[in-house]
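The data below hold one chain only, encoded as structure tokens and taken in the form predicted alone.
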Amino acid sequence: MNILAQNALVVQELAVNLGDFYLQDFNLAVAEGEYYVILGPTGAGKTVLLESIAGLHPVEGGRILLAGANLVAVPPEQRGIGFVYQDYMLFPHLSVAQNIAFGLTLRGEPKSVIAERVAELAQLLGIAALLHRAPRTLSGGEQQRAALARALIVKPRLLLLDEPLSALDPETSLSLQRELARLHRELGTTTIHVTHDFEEAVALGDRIAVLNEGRLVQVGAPEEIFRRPATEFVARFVGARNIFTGELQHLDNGYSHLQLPALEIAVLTELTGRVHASLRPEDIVLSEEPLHSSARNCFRGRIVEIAERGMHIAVTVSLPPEFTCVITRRSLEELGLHVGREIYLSFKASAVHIFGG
């Protein structure tokens, strides 16, 4: 990536003590228009690196880069950063209009552009019937979307977004996610985009960082991170599910064989010896007799657990190990599933994820 590309964004070696936290020898790349989302659970530090690259905490070491320019020493409000927060942090006081032109009163704009701007920004963001309003009179959701406009207005050169879907309900979140999506294909604006939600890192990242304690783990498109975890703690929160530890065995026609405790499972791989594998729930197929297809593995087990999870239904089958599917509610009618019943299940070779151990 070209850091001195114009909004181009490149920490390196950057240290933030916090006392009960803190950021050590942190790096990060985001090409300029990129949208970029951190994933990571609660606690990793993703609004702190938010914050620290904003500038709203003293920074004890390394750089800030943005458009190849260290922004170290840069005070916040000169650093050409949006940011919004998860609770919108509107001001009370203001009018929806009024807050989304806060920035642009503050650099003393005259008010003919100022206005032209909000209407523009409100109407991008269907916000256009709510200028008027008191912000305590808004939805969550037409909160948010003021938020963001009274961040776009400024035409930042990088906007930073924290965990701006956690306080919505379900429907308006999936709305506002396909609202940042439109919006970014429309702006372009370099965006950094933090959550804990993984399918909402997939639906809205060119590519996703998961962080955890601190530190990057693991960085990819999402198809990457969701097929091929470099870890197993990426594994368990991307929702694998299915993670086991075994050895490696003897190829046999391009295959290698993991054996586990009680199983051995046919995998493909060219690594060898100690590993971890991942199996995705959805690569498993369930049936009552064994598949005649492609799939190298077909296991005959006991189901111990049925159990809701939304639209889907999450099977767990011991053979012994236990393996976790996802089957609709449609196929557990069918095939007539209960606890304690024998079911078989089959799975690809190339299914299975073999990573270092």
Contents of the next structure:
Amino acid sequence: MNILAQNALVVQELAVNLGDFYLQDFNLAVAEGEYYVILGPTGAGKTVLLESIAGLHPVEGGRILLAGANLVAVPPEQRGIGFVYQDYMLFPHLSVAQNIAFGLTLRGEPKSVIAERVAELAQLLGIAALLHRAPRTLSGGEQQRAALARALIVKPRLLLLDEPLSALDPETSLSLQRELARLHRELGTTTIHVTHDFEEAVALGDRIAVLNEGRLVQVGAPEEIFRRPATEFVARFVGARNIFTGELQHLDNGYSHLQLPALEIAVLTELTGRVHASLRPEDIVLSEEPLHSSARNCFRGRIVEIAERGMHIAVTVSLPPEFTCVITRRSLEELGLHVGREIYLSFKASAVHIFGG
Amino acid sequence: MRALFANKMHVIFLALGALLVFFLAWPLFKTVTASSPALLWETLLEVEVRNAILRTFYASFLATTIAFVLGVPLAYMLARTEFPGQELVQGLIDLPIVVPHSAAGIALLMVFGRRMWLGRLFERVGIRFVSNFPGIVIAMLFVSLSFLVNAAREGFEAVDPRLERVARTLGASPWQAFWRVSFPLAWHSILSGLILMWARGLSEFGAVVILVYHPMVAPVLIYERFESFGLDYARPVAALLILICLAVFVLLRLTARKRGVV
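In place of the form predicted alone, the structure of the form predicted in complex with the partner chain is requested.
Time for the whole complex; same chain goes first.
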């Protein structure tokens, strides 16, 4: 990774002490243009971490490098780091338009330029009709769109999103999640998004970092985190899962077909289009002969890895793609499994959990 | 309305409360109605009365202005930060509410008196407090600043600090975040604090009379006329002052309600 790239963020040995909360020796690296999701339980210090990066808390030590320049001594207004809170934090005494315009108004931009940019961003976020309204008259989803527009209008080098979808109802949350993905595709803003929701993390993150007790315990691509949790905490918090991304195909006998790059699996869902799918390792059955029961999915693959994981054995089978299954030591011996052996793998369509992209 | 006479307890509570309201309203009503409008008008035309009332308004206005400039920043710091001795400062701010106001006047004399070093220092630049207009201002300031500082502090406390933080990330300096976000949002509270403080200053007698008997503020004038000439002579001035304060207070409640405060 090129840490000197225009908008790459590197946090080194950061120490923050707020009395009842502290971070120590905290490290983090986000590539330019990356959508980086920090996943962690409530109370893991995610907000304090983001606020520290934005310069809103004094740090006791360490470095915060943006494009290689240390920002620790730079006041927040000069960092060019945008911030969006879970509960929007729109200025209640200003209209939606004035909220969005806030950053440009501070810079003393001409009124015509401001009006043009506000209209542009309102258009981008689908809130053009709400500009004259007071923030409190907006729904949660609309307020969060306004807050995003307000953060984006100043073209931040880095965008920090603090649980931006957590206060919204599931439907609104999903639609705004797609919006975030689209905005990131269109604008390419380097983004750090913190959440406690693993589906959100998978759907949005180029990489996911799992935070626990003020420390990143694992960083990697979504599949990696869920397939190979590095610690017991990660495994328990995210739950070990097989994660796939694919396109949903036509309905057939009540089943949808999820088209993965090299495989098509039957699933149960109302969704269409591009989605993510997760499958718990313990929901996969391994057998010597193909199983044709109520399990709708049965494939033949080759074992590429067998790893002990506590009381269980994790067996990775490549079809491709790779599936990780969990079996007991006893079935390992009974089936006589070893790396390189071909084996049948089955799971029910209903065991595959489909969620939005 | 429906629940007003819902049970015996309500009826008894109402009766008890009514006594207190009566106790409050009756004397005020009697004072105001005892003098004819013509007499009130005549009283208002008296130079001594008019000057005393204007002097009172002006002195209280100046005291409120000083408290605004010095007290709003203090209120902000009390609301937003933690510093050693904060409890002590907060206690001090509340103190004038409980200290007898004549005692407050004595205390001010101990510092701003003509033989005290600070009093002498001010006198050197032409500001004398004892028996002089500035004395009225500091007496009013002393006894009524609690109202403004506390109202402003509560106003700032009600503003989520994260609103300021967002403003900072959007390019606002600490000053800009204050003037564009915190101050406008706390303004309703500050405004009601200002009006309350001003009204409290108008009615101050005890502290003022110790420092400054002459020139007279309206409450001192009422006292003097009562002492020297009796009830009939003091009453029209009292009625005038009550009416004026009542008008100001009603105006305050109305504007405050319109703005959604109080």
